[in-house]
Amino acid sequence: MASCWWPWRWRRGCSWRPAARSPGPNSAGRAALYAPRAAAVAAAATVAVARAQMSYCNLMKSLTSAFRNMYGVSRFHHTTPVACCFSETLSGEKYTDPFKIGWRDLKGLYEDIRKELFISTAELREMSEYHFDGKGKAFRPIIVVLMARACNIHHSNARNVQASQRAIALIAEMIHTASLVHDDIIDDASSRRGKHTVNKIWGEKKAVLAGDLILSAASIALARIGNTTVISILTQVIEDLVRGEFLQLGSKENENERFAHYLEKTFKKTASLIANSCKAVSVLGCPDPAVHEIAYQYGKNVGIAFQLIDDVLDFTSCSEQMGKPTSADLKLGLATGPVLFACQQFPEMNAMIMRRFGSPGDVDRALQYVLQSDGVQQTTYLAQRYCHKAVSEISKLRPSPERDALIQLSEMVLTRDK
């Protein structure tokens, strides 16, 4: 199970950047040990968590120098530089904004979106319009006009978006919304993007009808595409989303299974949603299985690239970069890939992963555990791994502006900071 998810072996003090090491469970003194060390970790609090802060956005501008200066060989037809197109794009046009790019065939995007809403109820049809407002980052949609773009450059040179593939990136942003809506709910979340969470405002069982809605317009939207192969590509997203929730609610005592645990979980709440919309833009726009699975696989690795950078924003931003509380995955009992690697240093930290940091101060110490420790900085180098392996797949498509700014993306997932 590990190796399907992890890309390199796990085991205590092995890790993508060798880490510091704290005495081993049997280490003489132990418990005499833990004591001053629980002291001293609450006295730096304050001091670590503004170094961890500013560490990262060192991290960041070194990540972002790093993977630019990469080179990667293309398997497929092109022999390129795969991230070197950030202030010159590999087919040799000037920078551009990938969402600027993206935008030009997502013009009425929500509107589109609403009108699939459109139901007589009118509070059934404010609750499900409400995050259609636009102030959303839009990601998925645009990574998957982007693909289509690109694939259909690559089969045809055809430079244009069909409105099967537009329809997917519209279906792909409602499947989004409605698991937030879900997510939400299972979390008693009260705030998204800035403001009241649809169960806030409504209550659980009318915010649960709406996040229903959302998933029954977005399969009516997919069953009018009329192809049988790209309807059961996008029904596996809901299939994962569950089993993705599931995975959430149970946790692992061996530290190989967490991880791998905590990976295939990434990859079904978010990473599946991504790969099979942009496998799905493939398949209608290119019948080349071998370009269907550089779209499956650069939407995988960016999406678990995607998770893994908001599981460390969840360390570094403040709740209003954020629009939504910080630390919320600890309050959760989730553990998240700097709390795994932070565990690694601080093998204390086992029991309270155990118990789902329920017991009282087990947030507030795992937050300094891992603010003193090396979690961010190793869950963002595994993140950069994830997005150099998009960027190797993405490549092996004939030049164009669109593939391009698929790249581009790939450093803007690694450098975002909400």
The other form holds:
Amino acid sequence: MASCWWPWRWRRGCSWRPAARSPGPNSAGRAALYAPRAAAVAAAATVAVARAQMSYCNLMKSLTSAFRNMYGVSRFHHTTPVACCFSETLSGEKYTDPFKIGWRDLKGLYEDIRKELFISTAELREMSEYHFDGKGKAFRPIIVVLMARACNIHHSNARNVQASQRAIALIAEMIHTASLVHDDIIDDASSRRGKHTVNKIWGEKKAVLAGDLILSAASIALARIGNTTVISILTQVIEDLVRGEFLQLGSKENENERFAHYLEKTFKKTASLIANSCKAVSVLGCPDPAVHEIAYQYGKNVGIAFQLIDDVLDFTSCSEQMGKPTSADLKLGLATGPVLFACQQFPEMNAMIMRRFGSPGDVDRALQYVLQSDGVQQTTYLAQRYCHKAVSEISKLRPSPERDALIQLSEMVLTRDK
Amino acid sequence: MSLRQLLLRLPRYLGASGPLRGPLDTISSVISCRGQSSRSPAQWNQVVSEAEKIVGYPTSFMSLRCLLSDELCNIAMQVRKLVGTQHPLLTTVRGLIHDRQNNLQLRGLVVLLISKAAGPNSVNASCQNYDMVSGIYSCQRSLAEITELIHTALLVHRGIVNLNELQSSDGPLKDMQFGNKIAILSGDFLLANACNGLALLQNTKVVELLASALMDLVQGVYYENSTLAKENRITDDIGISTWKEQTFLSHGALLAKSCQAAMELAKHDAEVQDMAFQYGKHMAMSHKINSDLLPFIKEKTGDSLTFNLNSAPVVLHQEFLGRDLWIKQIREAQEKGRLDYAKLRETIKAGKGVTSAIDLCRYHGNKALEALESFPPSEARTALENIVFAMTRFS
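Moving on from the form predicted alone, kindly provide the form predicted in complex with the partner chain as a structure.
Below, the chain from earlier opens the complete complex, with every other chain and molecule after it.
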């Protein structure tokens, strides 16, 4: 799956190293792609952090305002995403917001989900409905309905969304939320999306049951669609989510294995749901297996890119913007993309990775290493490559506003700041 | 390595452990009482081993078969780290793999038996292509396994602890956190396997039935958790009809809907499906009441066997007495805040709670037998009848 993304192979082709750093053994004679802006940013970051004059959050704020295009302002106003290849959509149309297009089909999404959770046990229902308050990004349902339309148009120029396809959007969001509820207990998280977690308010015993309830409601809705292929596709997601958590529990000693392990975990925990939901709606809308594969590949690549950027944001954003605090991954002992890349430059990080940043001061030291290295840039570049792949897949479908919205969406994955 | 060998190793890992806390005793007594009759374990074992012969192989360890993979090593290693801690997951796992008496996987056995009792559908020829062993389709065997997976998953999820209620006697916080983590993941893993198994059955009605059974079970566990009485807490004021609803959710729904689903897999009509549902529901109810009655029926006293204050005989007892008098009796049985279970037991036995619980148990047993009458006579049907007889024998 990720054979062309091995870090050492494409690192030979480009370098994110800022000019300020003394040349190491690897950097001699390498051409720098996209170097000027990235290099300047990275240089400034390195110097400022090394001086430790500013607090980290202030530093990032000043950098992001100085380099607006790089880090994005808000997703509704960005013009061109910088440092990546697409400056206009392939169909050449003016920019329209994919979320607006998608929401036309998702009106009442959260009310409908709450209907599925309608049980007589009041407190259990309240807990299960807690995250379906309309404040989530609904990223997954948006992709699902856009993909549904794109596939329907591709197949027969049908300009509608089937009820069963819309149901997939609900089911995807429910499966995602159920796994979030359990993950929050596992991570002992106290906040998500700007409010307290279910386990902190009601306790762990009840929170587990809330997650199970949402999962069972999603399964009932899935069964009611009445399509055994679709059931098989989405139950695979449930298994992948659990296996992804198990992968996260273990760790690999070998540096080479670590990256593969990280990408596999990323696929299972994040991309599998998006990939398989896309595939499910394509199965419902179109009989052509080639289209199913296109949908799956788009979802998978966008999903991986989404998680990679998420991992980057853990190092580059401040807690007011995200609903959760930063360095969260390090504190959980997780070595994500930026850390793994940084480790290649600073082998002294190996020991910290192996003890999962458990010793006092590890988290801060690791953070410093990452910022001094090009880990963030490398991971971002990797995410771009995945987005590029997603776009090239989806471009095989017949042109439509929804197909272009999916292209824009993958670009937005790269430039989001929360 | 065979499954049996693998699983026989696990008890060694879980050998030594510390003493259990109070509420945990209740959970473990619920687990260990599964499958035991009131008077003669030997008789019950005979019923079970006869039944297992009829369905073709021992049904124990059904739900753990899915763990025969790399995940098993992962989970076993993680659970091993819990040895020496107070986390309830240890008790659950031990209860699952210990000796046969405590481990009977009753639901799976009943699903297999009822599949055999109903036989193939003579009218509908679409099942001709299914393979059948000992009179049971392979999809029905798979369903039996899925039922046990769902049951075990929720058993494991019941064992999560609330971190903010821990006391110093429970040991280090991080042990409990770790135990919670493994319990959630193991339960989720079992559920994921159940979902995969359901998908393979290629029957959306069956998926819907079992998914709704899971939803019922989750609600049932929620009620159980919230009414699991601690030593000095007054019980909820629920009458017997509410108790029946909640017990259907926590004990009856899974078995009833699985039995119905087994009929659906063999394409039996709605009437047969309903009879299977009724058998499953009433048999499960009488089984629960039977295990509730054990502390009151067993002759041997000795150590103070605690009992659940929201079990059938106690709820009935309270209903006869009225709430105020019941609370007075609880207060009288309390010494320095600790409940004297032996004294309370005598008080309850002196009332009408126990006898009316026995009547209720027999009522459900009879309804189960009624449902069986519509099945043709066979070895399997006799085995199902014998199970009911074993549940309702109190003399």
